[in-house]
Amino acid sequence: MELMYVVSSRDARALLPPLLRATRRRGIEWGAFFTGEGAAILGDAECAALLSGAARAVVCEHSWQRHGDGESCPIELGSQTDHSAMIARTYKVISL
């Protein structure tokens, strides 16, 4: 994967959609991993829709249980092991 977003802050809600739209316009293969408070962003319908273009989008299962407000998860549930595996196959990482 060329680019990966690691989202761990709830404050990334304003930054992530424009970054994902720009990434899609450039035709870059990208992925995303959500952890901690960053999992709460998945409740935003626009963010969830933009993630459909990801090569892979995963949220830490424990973070989703804590910040997902009991909703069904819109992306793959995973673990920090998935995070490590994704990082190992990525050329550039943007942490939000």
The other form holds:
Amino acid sequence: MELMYVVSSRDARALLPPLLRATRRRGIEWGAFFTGEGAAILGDAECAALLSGAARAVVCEHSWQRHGDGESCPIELGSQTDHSAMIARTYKVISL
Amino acid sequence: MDTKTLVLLARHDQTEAMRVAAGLTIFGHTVRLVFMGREVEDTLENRAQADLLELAEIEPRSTLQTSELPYVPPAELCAMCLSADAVLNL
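Next block, the form predicted in complex with its partner chain, ref. the form predicted alone:
Below, the chain from earlier opens the complete complex, with every other chain and molecule after it.
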């Protein structure tokens, strides 16, 4: 992947949608990994919809259980192993 | 697959930062973990994660001169971030 967002903060709720829209406009291959409190952002319908354009979007299952809203998860559940693997396959990483 | 040098800044959630740092080593990345701004809290969760760090051969450092962890001065932290492939902030 050319670009990967690592989302670990609730504060990214406002930052992520415009960044994802801009990323999609550029037409590059991108992905996202959610961990810690960043998992809570997936309760935002707009964010979840934008993530459908990702090459791969994964949330740490442990973090989803801790910070998710209890609903079904809108993206792939994974682990820190997925996080490590995705970073290995990514050119640029942006931490939010 | 490409292993990277990663700097992980533990600013907000210390426990999560340790968990993520240890996990990142799974695919062979070099991970440097720096606690910023406050002492590592002595909790059961943090002790468990500290054991994981040891297994992952990560030697955490701190921006606090008074910390029990090795001190990383600002200039060195800056150089560390500049030379990293990615800087993660937790």
